Amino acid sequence: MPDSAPHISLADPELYSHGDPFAQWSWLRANDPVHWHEPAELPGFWSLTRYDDIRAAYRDAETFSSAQGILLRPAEHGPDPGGGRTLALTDAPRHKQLRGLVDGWFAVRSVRALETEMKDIAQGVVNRALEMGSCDFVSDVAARIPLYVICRMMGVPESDWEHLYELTSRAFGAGDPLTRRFAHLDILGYFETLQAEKAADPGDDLVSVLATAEVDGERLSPDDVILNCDNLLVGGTENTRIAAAGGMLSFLEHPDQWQAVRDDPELLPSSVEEVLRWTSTATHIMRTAVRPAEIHGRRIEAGDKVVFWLPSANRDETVFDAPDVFDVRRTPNRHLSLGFGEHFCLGSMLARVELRLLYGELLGRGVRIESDGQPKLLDSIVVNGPETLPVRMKAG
């Protein structure tokens, strides 16, 4: 541990693709667990890096609000348009009302009812990758399974799945910001049409639920339905995609751990939890203080932005034994990768099942996976993990 403070650059996207954020988080946990970042392109904000502090702040939704946005964004961009309107960007009681509309779709019983279809999707994706031989594990495998599953749940016709795959690849991938923006607008346009169709002729799907729902005796506005559809699409795909790919990169870097699960399939559930902890794909979550608070002697004022660095919490040495070791046998594993408190990830069960089915399909069929080039990591402070992961896949 260095005696002097390192240069803290947690708001620099290149830190996550070419640097070592864990060294900075380690120093902050030990020396400055409530750290103030001066405003620059981003507004000033407080950083929380310790597990217990982040868990406590998650729990205290009355002090730390989600309604003003949950991600850092340049001040010039203005407030998040979903603030106060979407499931992720609302506080009680609105959050509970919106969550109640769709909660049942993500319950254990509902996810288990979909498991056969999900297994078929995973099998089809793996078959396609095996036919290709060499592929990008991110785009050709990890991205497709969660997207196809959430499309199925949202009532997107199967004929449109590939279209949404192309749009989400452009909207949430790297590349030109203007291209990403236009692709995202196309996604919103797609859901504008779909929600109108479902409002007129509802089916048994999530978009129909939202398009016909009432909260406090009033129907959700079309704009609110569209924003919540976008929220469900992103929430149901982005982090699982990167976790699945980041997990495979971790297994390639730690082949003994892959072999351990191959030798003992009973380790598959704990290996999924370790993948979630190790990858911690949601790099940060933000809250806005709505009343003064004090943490470790630092006074946080109403209106201050407070950022939770989840990968740091999941490597906290006071909570996890040997936190910098990737261990599929780790137990207990109370990571915060899927949030905590009333905003605990709605799709947590779905994500776990998707990861288990993907890795189980690969392991059960004895698929041999080898690196086929240098992976490229994302330049982002929002999500971290592989942008590309070239591999060779051969049937066992």
Ligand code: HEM
Contents of the next structure:
Amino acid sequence: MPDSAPHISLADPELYSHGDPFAQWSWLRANDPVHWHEPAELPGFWSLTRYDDIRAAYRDAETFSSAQGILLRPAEHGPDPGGGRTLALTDAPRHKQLRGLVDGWFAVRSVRALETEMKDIAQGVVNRALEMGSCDFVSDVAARIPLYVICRMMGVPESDWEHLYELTSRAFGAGDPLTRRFAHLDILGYFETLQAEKAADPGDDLVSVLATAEVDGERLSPDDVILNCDNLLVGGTENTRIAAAGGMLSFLEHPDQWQAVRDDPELLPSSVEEVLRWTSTATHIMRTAVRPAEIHGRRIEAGDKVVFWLPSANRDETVFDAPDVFDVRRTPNRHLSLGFGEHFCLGSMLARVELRLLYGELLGRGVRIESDGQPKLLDSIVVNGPETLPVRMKAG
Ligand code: HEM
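Next, report the structure of the form predicted together with this ligand; the form predicted on its own has already been given.
Once more the chain from above appears, this time first in line as the rest of the complex follows.
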């Protein structure tokens, strides 16, 4: 291994708020593409950093299982409670059955049918931010659109949207771990009540689908319904919020790219793809090998944890031309920000439309946005991007 090896600290949350993970990923791609991390606070794990290796492992779901969790967690936290039960944390055949229950809700035609309502939501959120003048783009703009949209799809009454906004902000925002934990428990409690109501009196919404669904002739247990609701709420809000805000930060740092989309709105779809690639908010996704495998001569044993660093794949110089350039005209742009294979992001279409509507609303109205202080980046190995992004917004 070359002498100039940097100290590899990918499991350190501070690397993502104050360090340069891209330098470590770049070195690993070139020199040690299947890197072993010794057990410390986290159990030992393998790191994959190259695009092709991550795609190949994603494709081989029979070897690399999701059922024991898809995120690194300290051994003392025990197994993930969603393991084998939620959409994200099941393998075939159950995964396919669960996904079949909700897939149609996220298909192109369903998302299209929601577009007018989503546009109204985006408009309302932007109006509110313009009235405020100075605001935090993360909590006041980026967080609200995906939250309101997923609440609407799940059948959360509109009178409760603000309550869930408060809870999700506390659960996934800044704050001490205990506050976050309690807020998350409150979210689970909220869905416990909602799923019981929907089971008794189903409506045309996602919680009713889950609360009345049968898999293999059996109803999902209330706990399984609650965990899947949580999975949808978290999946539906967290990454989109950070991607929308991270995208805005990239545009503030590259005003020529903002101007290019403003001059030519036809660039909106490719700029959304570039925002997804560039922000790559899901930092890592984990699998557990259920049988031995070999990658670049390294032997992975059954039971080993294998981690995919998605932002690294998205900067792989063997796949992307000038990968370190933020380019709204980039095409092709086959990033892995939304995963790949059987577990490919359920909400990919929704996320794309939400980003397009938000930026479209800001650009179409000529809203002027300026930085109003230093953004704060998240201290996390799970999701990366802005935790806060102070901005001033003025109507055009
Ligand atoms: C920019 C926004 C988003 C990003 C970057 C993102 C990222 C991802 C990634 C990387 C995966 C793959 C996980 C794996 O391989 O195990 C995934 C799966 C998933 N995402 Fe998203 N996501 C986004 C938006 C959404 C939205 C809006 C929803 C709406 C409900 C959603 C719901 C889900 C669910 C339920 C899964 C699990 C799918 C399965 O295992 O079959 N995501 N997402």
